[in-house]
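First comes one chain, alone, set out as structure tokens in the form predicted alone.
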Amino acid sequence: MRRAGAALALLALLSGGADAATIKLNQLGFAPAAAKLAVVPAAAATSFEVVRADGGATVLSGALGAPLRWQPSAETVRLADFSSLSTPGSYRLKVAGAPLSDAFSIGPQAYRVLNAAALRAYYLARAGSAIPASLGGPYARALGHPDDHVLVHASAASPGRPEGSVIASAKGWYDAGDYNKYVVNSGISTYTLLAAYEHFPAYFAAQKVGLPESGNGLPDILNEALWNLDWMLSMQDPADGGVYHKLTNKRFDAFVMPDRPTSGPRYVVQKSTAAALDFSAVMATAARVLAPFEHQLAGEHAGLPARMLAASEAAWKWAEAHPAVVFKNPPDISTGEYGDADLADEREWAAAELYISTGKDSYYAAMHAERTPNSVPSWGQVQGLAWISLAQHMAQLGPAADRKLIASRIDSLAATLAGQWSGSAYKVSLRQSDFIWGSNAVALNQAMMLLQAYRLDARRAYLDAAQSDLDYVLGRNAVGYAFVTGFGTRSPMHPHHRPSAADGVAAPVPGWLVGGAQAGQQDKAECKAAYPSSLPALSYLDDQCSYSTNEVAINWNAPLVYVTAALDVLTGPAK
């Protein structure tokens, strides 16, 4: 192991989890305008005061909330409120019987620097290409994975591609903490950021987080989603338009650096509705977003925005005849599945994006809106994607959408949202349900679907939820994680995360969310280190082995990057 003697020792006091006692806030901040909430353990006092991180001085005091029970950790938490202190500064929180709360700021832009950070994550994560150290720092490392030599498995066998053919399939993402590239995640993720441009451009035109592309005429999140789009688009068979689930290797990789795989030749591995579906709705989405950049993606990407939608019309038609290829691991690979065997929601989300970027009428029809619900998105259930694009997109569409329709799906999902916030004892939307694996992207994307139905209505509840969610990532949790790498003051030093693991550098690679607590333990076994507790909320393990609690991923940071954006936007204006 890389973190050894007195490193190590350092290391674990400034990352271990917060007692019952600690004070949970956001430990990054909030916007001048922002609410501002902090969870106190109801036993220690009545009242709060916030004072001057540097010289103690009062500067707002008030009375903490009544005691509630918090069932998720079996506490009996109050709150306090502090949300009428806008002025810019450095600030704890005090209240007798408990310690002096972690330093948090206030000020305009309170996540500029992080929201670059976990964009920047990406890039840090990009398979085919080498992080020179002039852009990765101490993250530098060699090229892994050129996948200029993928082989056809069996199950992707097609004739045009028979078994053990050789095509390239460069570029893309590590999708998590191991090394290969599945196009299902890929699409969630990579929808995420486009939304993310396509709803604050001008948030992400005055970005520059450093690659090797910036400066390109494009704005650096959409160079990053390229990246990405690339691979996405080698994944399909340009014979019939089908997509290849994932390419793999045959079983995980070690813990090692990505240019020293140990698992053998990588593969494309079955083609799959799902695959089709997502692969459909994503480049829909990237033409639409992309075409006003016409003039800039000369070289390989000139007339791209009109090759992905011809690539997504091909995908959507493979679908079609194939409405049900519910994908399976091989029995000889071992790696992620993500196997999903409800592939409704995949078709309403393409159908969706087709029909705003085409504006044909068939496309609205086959999505079936009248009929499909409105969700939090996740991998596996993505069709409040679609309900996300259309609200965007409300103003432009032809008479076939229903528009009060469109807004009635939003809000209801949002006030359904903002009712647990409200009856929260943390003040949080999520339920005791929601501790699953990737709880922490649970959040995220309920606060992602709180800030579709306020850019509709400025409802301030939403916002105030949506905020809520965030600050629970960032350290208003029962652990008291910040759960991005190298942000707050307690933020995980040990993810499941392959290069954080063998590149001898002792903070682990920045801007990374991990999955958060949930009571499965799926690692418990393999883990030396004891879970803290069973109770769902309380269930994180800042340790290596801990995939079930501390991998990273790209569809849990993807709702980091835009959540971080739109508080930054919404909160306070643009500067």
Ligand code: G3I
Given for the second form:
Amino acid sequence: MRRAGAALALLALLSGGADAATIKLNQLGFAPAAAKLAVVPAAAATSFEVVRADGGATVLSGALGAPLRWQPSAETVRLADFSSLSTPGSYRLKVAGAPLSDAFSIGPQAYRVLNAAALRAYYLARAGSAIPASLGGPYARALGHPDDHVLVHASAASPGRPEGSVIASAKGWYDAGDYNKYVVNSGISTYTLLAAYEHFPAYFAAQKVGLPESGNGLPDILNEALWNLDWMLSMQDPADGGVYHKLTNKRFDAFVMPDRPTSGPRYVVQKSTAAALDFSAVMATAARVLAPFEHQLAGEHAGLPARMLAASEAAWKWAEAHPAVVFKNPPDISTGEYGDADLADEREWAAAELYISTGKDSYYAAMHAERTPNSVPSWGQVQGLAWISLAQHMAQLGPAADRKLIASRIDSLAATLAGQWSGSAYKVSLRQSDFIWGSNAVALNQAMMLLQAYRLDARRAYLDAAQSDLDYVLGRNAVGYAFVTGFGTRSPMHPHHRPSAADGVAAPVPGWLVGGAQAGQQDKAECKAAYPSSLPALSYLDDQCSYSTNEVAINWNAPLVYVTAALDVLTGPAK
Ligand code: G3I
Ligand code: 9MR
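Pass me the form predicted in complex with the named molecule as well; I've looked at the form predicted alone already.
What follows is the entire complex, opening with the chain shown before.
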């Protein structure tokens, strides 16, 4: 794919990003019953109209909100609230002094197509699988990284598997723009897909993605999750239950297609406590989610739920015996680290999932629920996933579990997020400090937490705040991008994603959420193009060089899958 090339911020604006005078809104659209907001530059006017996209007839007019300052972009903006418009159709927002907005639509199941594409992105990221033209269209490709001949790195050596031993560790998803596979990041990603299914089974039973396994009796989302679960299982050392932290080459592959790797052999690297606990949590979750499909699981998958639960408990035991093995890259390895010195939240998460799946009170006790806080999930902070699962299973939990505590942990975090949302000029729950590497996924994980509280007590503000966070990544943001490849009027064309760069197709692989704006600019030295701004919400570059704002990743797409499904279901006519 062509590089953006333009060194000037002005050119960057012309070729992609919206400027400050532009109306910012969700470029896809809304369900009829959803809250509908747009951000309008404060200088423009005091009123707005919604007009039909074809012909321009006015269907609604209203007053803009008071001008408010948004610190992350140093802008003063007003809000247009057109929530009362619920008639399906295609529209634009019109404000005197500003260009007509992008078109958006109103209609049921507003995110079905986006949800399927976000899920399909995982299929297109499968390691050890060719993508045939019948399923991949222009993104068909040869099989890459079979991982049937993986070396045990010195850091991972054990009596049964000395340095240089060969193991098979096939399948799994490529983590991101790179071709490596990391257990920690696989943990939250796979869990979030499993949770999406567990919470909204009917939606996903009907969600057809077009996989080689489609039609085998399992919903496609579970077929896709299984591809990565199979790989994760192979990352456990059967001799002791420990789990290797990652499967990687020593250095990142170049920007080549997956079947043309450039960086030598691949290794399993050091067992870590974080990997064991994340593995344990995901396997416990998968065991219960897959249990109803016992009869469809044939061949290599026969009896899988029971094996997953056993694998989960073995990893838990290893972690109890090795509670503080923090991962650091060995000196000869420079790929992604996913290092995390605080392992309490991983332990809390694994304990909660094991409690739910086995019913053993000892696991609930091990979680220490009364001193476990709630937090917005991220790859390194996973206790929120424990609370999400406990809330989902509240009705079936035994007497050991404190239901009031579970509900209050979810609700108090949601209340905080809703407070941030209602006080923000852009009406999003992201604060200035949330603009970190992967900020778009921070927004969606905040939405996911808000949706848990809404599912518990149906407070409208929680649903509306979650909608706003999805609106943020689909265009109601300071740079005016719909941050998902292939969707919206202005979306990333040059993600830091090796297949998109090397496949010879102009359009990037569709359905990927990019990391998003943040001020770190960790790749500045490697970027020929200049960032348009150093302000957190404006520091985004649609250029292949920008791995700190324009990479894609499995843990960022997963909450996109979750939130789009949840909003389709919860904002739809039949709750
Ligand atoms: O959490 C702190 C926050 O408290 C602090 O205020 C902020 C200030 O910069 O930093 C935050 O930490 C950042 C952390 O991401 C947040 O998750 C670090 O600075 C930042 O360096 C770190 O970036 C990680 C990045 O790898 C570099 O290690 C990303 O989370 C992580 O998603 C990313 O993952 C990479 C893999 O290593 C390799 N594969 C691609 C993948 C996606 O880019
Ligand atoms: O491609 C790599 C990406 O997946 C990582 O997120 C990022 C940070 O670890 O690193 C990228 O690789 C770059 C490396 O760190 C520095 N040299 C250039 C590499 C990409 O072109």
